[in-house]
There are 2 protein chains.
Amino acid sequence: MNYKAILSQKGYRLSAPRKQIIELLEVADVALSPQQIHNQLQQNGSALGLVSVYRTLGLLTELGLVTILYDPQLNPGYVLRTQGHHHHIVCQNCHKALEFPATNDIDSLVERVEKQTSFQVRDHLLQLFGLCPDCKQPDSKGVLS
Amino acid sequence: MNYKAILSQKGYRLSAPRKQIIELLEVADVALSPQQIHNQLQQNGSALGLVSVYRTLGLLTELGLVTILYDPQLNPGYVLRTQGHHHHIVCQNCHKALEFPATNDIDSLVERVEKQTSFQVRDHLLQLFGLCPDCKQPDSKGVLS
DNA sequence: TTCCTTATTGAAAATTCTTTTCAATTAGAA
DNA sequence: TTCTAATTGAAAAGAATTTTCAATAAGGAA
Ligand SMILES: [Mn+2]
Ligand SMILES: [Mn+2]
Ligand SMILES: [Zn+2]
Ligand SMILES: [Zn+2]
């Protein structure tokens, strides 16, 4: 990830807080809420305060590093950009979130309702939602986990 | 609209609460927040409280009659759900928030995703963002209001 | 390297948002 | 009209988020 360099670029200090925050989300398969985030850099012996991680998110998420998922069950939760068009598709039972990346699938939607409503589209977010592979079928007791 | 019968047909009390709630927001046109129902409820002269706003917002949502729009600028704010497959296109700034019929727009994409992701889809979140009719044009002082 | 400036942090407090509890009220069936 | 269980409102509890401000430290300048 090239976050360093966009850090940086932008006249922002490469601090502790900062990259343990990014390192945790690189390896995170999970949105995390700041929380999340909190409870699981202390256990890695980290004292960083729940404050910095709200700020610190904040930062990332206004220089397009992070973007946040709205799973309904849960609370907002983060996860990390990578560059160019995406979107996430998340599981309903464990909750793994995956990027994709898009295609101009949803072009002619955005015509058809630019006609339809006198609107001007400049944005949309996509989410899916579903199974993941490992939830697809249920466990050896039958269950959903 | 049909929500005396969804209520009533589930053994769910027509109170006055619900009816005030979908009723504001029935002419609303940009997706309101708890708060803000129960603002304009006092308003109006009702002494609801902001406890019931939510506990009502809980059930609606149930019973699949309003869903939560995530404004990225706003907190999240409901609007009511009409039948049938809707997205929704809120306005970047005044926040006047339209419903939309889906289309099988993303059928493709969600096939291909599931190829590519292996995870079974089940649902989508999709929201258009953009400027509506009035405020794609500067007013008359140049300035978006 | 060392020094300096200023962005950044952490702790505490304030604020805002949401849920829980429980006694009083009331919708709607009998 | 009466009765009963669902629903409400007020208060309190519990979470989540933001603000404040003194202490710290990143990174450019010397
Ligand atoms: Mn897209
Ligand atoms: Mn759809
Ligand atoms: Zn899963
Ligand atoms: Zn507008």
The other form holds:
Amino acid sequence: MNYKAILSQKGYRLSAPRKQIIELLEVADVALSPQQIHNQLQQNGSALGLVSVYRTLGLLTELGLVTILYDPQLNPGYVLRTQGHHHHIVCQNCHKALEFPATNDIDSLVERVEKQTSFQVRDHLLQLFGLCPDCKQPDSKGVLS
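Moving from the form predicted together with another copy of the chain, what structure would you give for the form predicted on its own?
Chain only, nothing else included.
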């Protein structure tokens, strides 16, 4: 995804903090909390403050460039969003997050919920939890990780 072009189209520039956070999320295979992002940036020599990390993540989320995922304890973390509609599955052990394409299977559930509640569903979050291939491998004693 061309983040610079998307920011520009929406009236924003690719500032240093935005670029640092996007580059960090591009290489992450787990959803990162604002604190984790701040810590990793600090380790890389960045002087970006925690408040700036929160502010930047808020903007990137608002612009649809990042999305919030939840770890198995329901703590929020951030990942870059890709093109198209998709959902995520998160490993309950190592917290690796993978996306998978969305299907129309949820449409009937949304219709049923709208009829039962009189709500108009405008968006949804579907996230699954399980064990990734690495973590579901039994150890030498036959116990799953």
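Numbering follows the first chain given and starts at 1. Bear in mind that the values here come from a model prediction, so they are computed numbers and not experimental data. Just so we're on the same page, rigid core means the largest C-alpha set that superposes within 1.5 Å between forms.
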(request) With both forms fitted on the core, give yes or no for whether the Cα of Val121 moves by 2 angstroms or more between the two forms. (result) yes
